[in-house]
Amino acid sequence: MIDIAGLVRPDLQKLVGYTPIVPLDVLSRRLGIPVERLVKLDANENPYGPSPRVLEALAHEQPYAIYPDPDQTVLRAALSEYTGQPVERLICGNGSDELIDLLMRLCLSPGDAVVESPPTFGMYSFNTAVVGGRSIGVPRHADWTLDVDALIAAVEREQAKLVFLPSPNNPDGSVVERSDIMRLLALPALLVIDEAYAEFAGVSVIDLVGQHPNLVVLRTFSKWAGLAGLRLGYGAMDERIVRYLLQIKPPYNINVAAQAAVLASLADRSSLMDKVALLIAERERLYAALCERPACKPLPSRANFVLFHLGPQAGAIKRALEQEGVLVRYYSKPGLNEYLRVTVGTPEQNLRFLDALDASLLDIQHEEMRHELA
């Protein structure tokens, strides 16, 4: 009998997998709650969904039986018009997750260091482990801002090849100051700025690509365009890096349906940005509503979600909300285990979340009082 475990890298046998969010039908079966009663605010998805033009494009005959263009020619041309960057500096991935993975595969040998600034997006440390690298975490300040001096010291000390920083950051929604990015660009490492939520933030450093050969900017259509299920991300970077990535990527990594959806979204960007504006306004209302609740301490956000502190009862409140069909994100890891992150939904979804939150807080308060009287 062959020993399968003996064929697997020892370090990967111990790897803890990334915790993904599951879709509505799976949650419905798990919770015993009909899909139509679920309010899914746990994965930063767009509650308004894709443009109607996307649905029309997918319904029309596409060459689904033919392999897609490995060079992403039409797609990159459309993204060039959208971003202002030349085609040679653009590349698409099966979600920006694939580009994160490809950049690491391109640059890292076993044992090489990747610097990040936790709490942050978990895929950076996860992918670093998958490719055999070392993840070096430089904690943020208490106010969630970057410790730029410590980041610089870590890159120099560890001879790191890659630095990953989201702007806005997931899970708190804060943006990286442009001046801090300029300081970090002086380092002898690739600086990857993950702008998955840039359309909600209204700020970007994609204009700096071409001026700084070690700058990589990642974007996605999952959030602002409502295409999370079709998996399309892209990166803007030095054309030499693009050429390397085109050599090592899977040849047909962008499927025909995703390409059609992106082209339709870009053609209808005005109406999509109208939905983004609605979500930004709703984000501010949700933040203000959480500020009014003494038990909650929300953090200002430039993304389509709000992170708020609840204390030791955060996990219990997450589970209570789930039983009411309201789904939010909870992290059991140290530094985040007293927080919940809620995606900005429609006004109706946000109201239902707030009502369920109030009921859950009241139930926990009553339970604590019963324990004190016992």
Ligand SMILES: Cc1ncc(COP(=O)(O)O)c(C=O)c1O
Second form
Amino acid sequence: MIDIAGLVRPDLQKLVGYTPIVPLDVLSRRLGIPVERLVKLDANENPYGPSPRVLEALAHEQPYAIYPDPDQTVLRAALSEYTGQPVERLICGNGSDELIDLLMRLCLSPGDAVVESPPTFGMYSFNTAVVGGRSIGVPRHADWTLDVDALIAAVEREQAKLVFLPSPNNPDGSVVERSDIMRLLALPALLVIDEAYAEFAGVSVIDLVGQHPNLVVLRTFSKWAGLAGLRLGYGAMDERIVRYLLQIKPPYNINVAAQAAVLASLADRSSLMDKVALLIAERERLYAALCERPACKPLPSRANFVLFHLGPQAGAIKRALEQEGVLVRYYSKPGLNEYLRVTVGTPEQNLRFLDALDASLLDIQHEEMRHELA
Ligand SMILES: Cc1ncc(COP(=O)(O)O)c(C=O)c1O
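Would you generate the structure of this protein in the form predicted together with the named molecule, following the form predicted alone above?
Following is the full complex, with the preceding chain placed first.
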């Protein structure tokens, strides 16, 4: 009998996988609630979905039987027009997740350090582990701002090759100050600013890319353009890094449908940005509504989600919301296990979330009263 585990890298045998979202149809079966009754506010997707032009483009004859262009020529030209960056500084990935993975595979040898600032997006430490690197977490201050001095010290101490910082950060939605980015750019490491939510924040440092060869800016069509299911992320960076990445990436990483969808989205960007504006207005309403509830302490956010503190009952409330068909994100990790993150939905979805939240808070209050009286 072949020893399959013996064929696998020893460090990967123990790897704890990334905790992805449970697909809607699976949840629907598990909860006994039809898919159309579920309010999915757990993965920062866009409730308005793609532009109608995307659906039109995909229905038209596309060269689906032909392998896509490994050089992503048409896409990179369109992104050049969108970002103002020259084509040579742009590359697309199968979601920005793939670019995170490729950057690590490009730069890291086993044992090399990657610095991040938790609580933050889980893919950085997960991908670091997959490539055999060491993840160095520099905790944020209590107010969720970056500890830039400690980040600099960690990069120097660990001789880190990569630093990953989302701006806005997932899960709290805070942006990294430009002055902090300038300080970090003085380090001899690649600084990856992950701008997955830039269109909601209205700020970006992509303009700095040409001046700083160690700056990488990642973006995606998953959030603002509603294309999470088609997987299209891109990065702007020094052209030498682009050339290396083009050499090591899977040749056909961007499929024909994703390319057609991105071109159609860019052609319809003003109506997509109208939806972004609606979501920003809803975000502010949701934040204000959470502020009004004494049990909740929301954090101001520049993205399409709001993180709020609830206390030790956060996990129980997430499960109670789920029973009502309202899905939000809960992390059992230390430092985050008293919070929930809710994606901004349509006005109707946000109301259903708030109603379900109020009902579960009331239930918990009643439960506590029963305990006190018993
Ligand atoms: C900060 C951050 N970066 C990247 C991603 C992944 O984006 P994509 O769908 O392009 O892989 C996410 C998704 O939640 C995210 O929150």
